[in-house]
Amino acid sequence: MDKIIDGRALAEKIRQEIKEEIHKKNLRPSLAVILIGNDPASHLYVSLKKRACQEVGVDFHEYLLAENSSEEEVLTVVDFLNKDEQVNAILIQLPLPKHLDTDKIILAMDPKKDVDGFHPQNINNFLSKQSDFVPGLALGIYKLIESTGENLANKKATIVAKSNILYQPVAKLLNDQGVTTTIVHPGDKDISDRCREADILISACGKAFFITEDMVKEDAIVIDVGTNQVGESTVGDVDYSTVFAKAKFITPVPGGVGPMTVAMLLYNAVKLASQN
């Protein structure tokens, strides 16, 4: 039995599926991304989704903004956007710069076409079982733990995260299969305690190998949303060398969560065109 999840190869059958439901529904998605400044890892992940939404048949328009743009800039586009007839989905790049804030920003984007799902309002929606449409992050992450197969029935998770409003909709996702889910944050006192009794274990947390061996629990299920430069090379905050052998399942990084939150991005952008 394979222990790595592969998510290059789930996320190419994904968009496979997208590629012929665009086909056979005659639909004709528009994903306008807005991308402020000059962050590499930005650019580079923008370049990943204008590539996968080309290979799949959904419009892909690039707005890019100076590092220096002004809030009102910002907005700007953003509203212009948000009247667009043309643009289905709208997804704004994070992070920004920081003498932006984020929160308005993304607040000032038309619900209806917050394709990545952060608007608060659709978090709300979802949260309270008003919507299904679930925000693509959560979503790939779950059919990633779906995918070993494992019964979720009465099993712990934790997840590891700065911020907790991102990751309450995985929570949910989770508690609906019986799974029993706690948030912490990377600086908890108590951090490795509740990362040992987790029977799924998921860091966000964005700090390179801060995830060790004596915090997994013996055959644990492990996913690796972290993205973290060390030197040359883009490493998880698992430290996946000491986890693996403990683990019964674990995402690597990179090929794990990154090319499911594309495939996600690609559903949720032909979901959002089949509903306008």
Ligand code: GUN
Contents of the next structure:
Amino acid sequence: MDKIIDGRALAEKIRQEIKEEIHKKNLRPSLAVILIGNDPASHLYVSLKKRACQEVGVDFHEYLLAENSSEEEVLTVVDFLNKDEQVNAILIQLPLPKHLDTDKIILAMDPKKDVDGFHPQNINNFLSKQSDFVPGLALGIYKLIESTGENLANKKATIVAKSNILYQPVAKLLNDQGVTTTIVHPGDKDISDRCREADILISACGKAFFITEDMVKEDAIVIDVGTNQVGESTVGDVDYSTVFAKAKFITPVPGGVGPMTVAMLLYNAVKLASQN
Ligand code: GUN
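Follow the form predicted alone with the form predicted together with the named molecule, if you could.
Next comes the full complex, and the chain you just saw is listed first.
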């Protein structure tokens, strides 16, 4: 296994499997994406999702709303899609413009159509083992770690994230494999120590070059969820050029976690379509 975990290649393999499943089971999955505002990165991600859907045979519907849309306008679209029988999966592209209440809008989604698995009811059902619907982001990260072939039992993982709730499902997937997992905030005083003790280090704090070589344990598996714009380049949270030598396995940015979250989005859209 190469030291660089190739998220693009793994995602391509998964997309092929999904395409075959849609064809074999004669499914008609349908995903509606709500994209609010002009954030260039969000527009890029949605265009990648659209292309991936079209490639595997998931119907794709785009709802583009103006940057200054009111909460009421957004909730009207969510309500419309909740009731639309042609649509079995809904995704609200994040981050939302600052004047909108993200929690409230996510909460308005029909949990049965919430393809990201971000609705609190879906997160709670998954964490309390009442559902096997794994949020795509968590599943993508987990599959990248699994692809290393490393024995995970008794390893320690540290997840660096500003929001605890989105990463609890990753922690659960790892805990189920015997990994002791802690979620830490990038502002924590002991952040360097928490990172340095990790056999598996996952950074999702959205700060370019935040994870430096001295914060990484020798032979760690390093998963970089960050996508940060620095000038013309997209870089992760990890200072890749120095951390590379120390890690046993590492995901690149771009080409690591990004393609996997798109592949797992397709996987979950098909799952929702099969359940209805
Ligand atoms: N913005 C960046 N990644 C994601 C994602 O996985 N889902 C949604 N809804 N928004 C995102």
